[in-house]
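So this first bit is one chain, no partners, the form predicted alone, shown in C-alpha cells.
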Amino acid sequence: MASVPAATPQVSVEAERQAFYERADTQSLAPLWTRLKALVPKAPTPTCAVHCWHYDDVRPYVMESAQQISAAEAERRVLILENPALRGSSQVTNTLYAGLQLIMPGEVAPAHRHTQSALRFIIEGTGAYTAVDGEKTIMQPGDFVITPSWTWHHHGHDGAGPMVWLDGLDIPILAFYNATFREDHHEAEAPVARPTGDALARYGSGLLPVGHRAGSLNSPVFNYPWARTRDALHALTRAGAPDAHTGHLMRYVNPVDGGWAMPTMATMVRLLPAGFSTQAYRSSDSTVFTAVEGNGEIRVDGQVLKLGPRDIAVVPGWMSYTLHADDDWALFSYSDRVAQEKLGFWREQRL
C-alpha cells in the first residue's frame, strides 16, 4: 500500500502579511489598508474635550501670577487655558490657543511681533491699552481687539486695578504648517504714530478713505467696542425672532471686503433673549465661548455647562449642543471656521 505524504504546514495569511509589513517598514513604507478607516473616518472624531473655566475659580490664580512674575519678565503674563484632553500641548482645541492675560497698573508688556494672529477679548478692568502697528487703543470690558499677523504690538496700563483679557491665537495652525516666526522689538514700546481712535474713525463708521487698498487679510479696524456691539445686538431683538439654532448671531466683519475680521479665526457674538433655548446644532469647527452679559447653559454630550459673565467654555467640533438663556445672555465666541470655509470643508448641521 502506497504511503500518504505528510501535510505541508500552512503559513497563516495574517502572519504572512505581518512579515510583509515588517519588511516594508525597513523602507519607511506602511500599508494604507490597515489605517484607512482611521485616516478617513465617516465623521470627525473630536480630539479635545468639552470643558468650562469658571472665572471666579481661576481668577485667584490669575491675580497671584502678578506676585510670581512681572509683565516685563514674563513678556506676556498669561495662564494658558489648556484643554484637559490635550494636556501639555498649550492648546484649547486641536487648532486654537486660549489664555488669560494679566497686566497691572504701571506695567508694560514689551513689544514684539509674530506670524500668529491674535485676538483679545477684554474680561475685566479699565485703563489698559494695546498698541498695534503704530496706534494705541484703550480697552474696555467686552471689547474685541485684533493683533494682526506680523504687526508690532505691546500692552500697557495707565489706569488703576488689574486688567485681564482672553487671548485667542492660531498658534497650532501655524505650528502645523511650520510657519512660525517672531521678532522682539529693540525697545519695550514700539513707536505710536497715529492718534487713538484713528482706525475706527477711518474704517469703522461705514466709510472708507478714497483710494484705500487692503494691506492685510485682517480688518483695518482693530478694536470693536462693546458699547457699539451691545447696541446692535439688542436692536436685533426688536426686528424679529432669534434664529432657532443660533439665536441672534452676528459675525465681526472686515469693512473693506465684508469678510471675516480675521483670516484664520472666526469671531462672532450672539444674544439669546431671556428664557430662549436653541434647537440642537453642530458644526465642524471647535468653538471657544465666553459669556459677556447674563447667564445661561450650554448642554453638550450629556454635560451642562453653566456660564455667567466672564466664564469660558470650549465645545469640540461636530458635537451637538444647545444653548439655554436664563436672562438676556450675550456670548462672544471664536473658532477656526473661517479657515475651514476658505479650504472648502466647513460643515454645519441643524438638528
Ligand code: GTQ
Second form
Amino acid sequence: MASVPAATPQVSVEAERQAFYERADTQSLAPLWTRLKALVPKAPTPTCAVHCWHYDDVRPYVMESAQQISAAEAERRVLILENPALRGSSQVTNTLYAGLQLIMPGEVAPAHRHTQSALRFIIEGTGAYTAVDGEKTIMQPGDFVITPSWTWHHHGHDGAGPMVWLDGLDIPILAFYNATFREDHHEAEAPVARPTGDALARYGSGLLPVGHRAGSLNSPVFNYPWARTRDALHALTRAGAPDAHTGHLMRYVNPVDGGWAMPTMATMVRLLPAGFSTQAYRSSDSTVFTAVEGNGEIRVDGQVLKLGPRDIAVVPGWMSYTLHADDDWALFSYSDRVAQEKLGFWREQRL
Ligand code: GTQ
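Now that we've seen the form predicted alone, could you pull up the form predicted in complex with the named molecule?
What follows is the entire complex, opening with the chain shown before.
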C-alpha cells in the first residue's frame, strides 16, 4: 500500500467538512455535531451574572426619575434592574425582569393589561394602592402583591411621600414564547367593583367561600401583607431549628389548591435567625433576592453580597451559595422555579 503522510488525511477531512458546512449553509442547514456539547451541556450555563443593587446607591436615581417624567406620561415610571451581563435586554436573569417603580402622591399609572404576570414587593413608602381586576389594595413595605396575566391593573397614590416597589415580571418568558399581548384601558382608572380587603377576607383568612372551585392558575389572594408574613416567620423561629440549607423558608401559597401563587414565578420568603449560616445550596432557577428586615450576606462564586433592607441581589441558577445572617434576617425571593417544576426539569442540590 502506498503510504501517505499522516497529517494529510486529517487536513483534508477538515477541509472537506468545512466545504460541506459552507454548502449546507446555503440551505440554512448547520451541523449539530460541532455544537452538541454547547447545546446540551452537562449542567446549566446561565449567561447572567451575580449582582447586587444597594438601595442607597440607586434610590437617588429612582427619586430623580420623578423630576424627569410623570407616572401618567411614563405609563410605568420604572428603572429597570438590568443584569450587568445582559445589558440592553431588560433582563435580571435569562427568564425574569426586575424594576423599581416609583409613584408620587396624586399620580395614577394608567390601567392596562398584558399577558405577562407581575409581582410587586413593596420597598418604601405607604399609602399607594394597586387596583387589580376590580379591587384596590393599599400597599405597605414588605407586602407581596400579584397581578395575574391579562388582568386590568392601575396604580395610584392617595397618601403622602414617594412610594417604591420592586416589580418582578416574566417578560423574557413571554418573549421567548412570542406570546406577548397588551391592551390599554380606555380610562386611566379601570372600574373598581369590590371593596378593599374583599379578596383577603374571602380567600386569605383560612376560609373559602363554600362551593369555590380550584382551577385558576393564580391565587385569588392578591396581597399577602407583611404584618402577617412577619408574625408567621417569627413564630417559626420559636418552634425549632431552621433548615440547614435554606433557613426558615416558606412559599406564598394559592390557598385554593395549595400551589404557588402564580404559574410562572415562584415567590418565597424566609427568616434566618441572627448568627445563622446555611450550608451550600444550589438550584436550577436563577433567583432575585431582596432583604426586608435585618442584615446578612450571600456568598456566591467568591463574592460576598451584603444585603440589608431594600437591597436587591441576583444569583444565577446552579451556582452554589450560602447565606449568613448578622441579625434576624428576612429575605424575599422570586424565580422561575414554578415554571421549571411544572415543565418537569427543576433541580436542586444540598451540598
Ligand atoms: O406595573 O404594569 O415594571 O406593565 C413593567 C411593565 C411594571 C406594570 C413594570 C409593566 C408594569
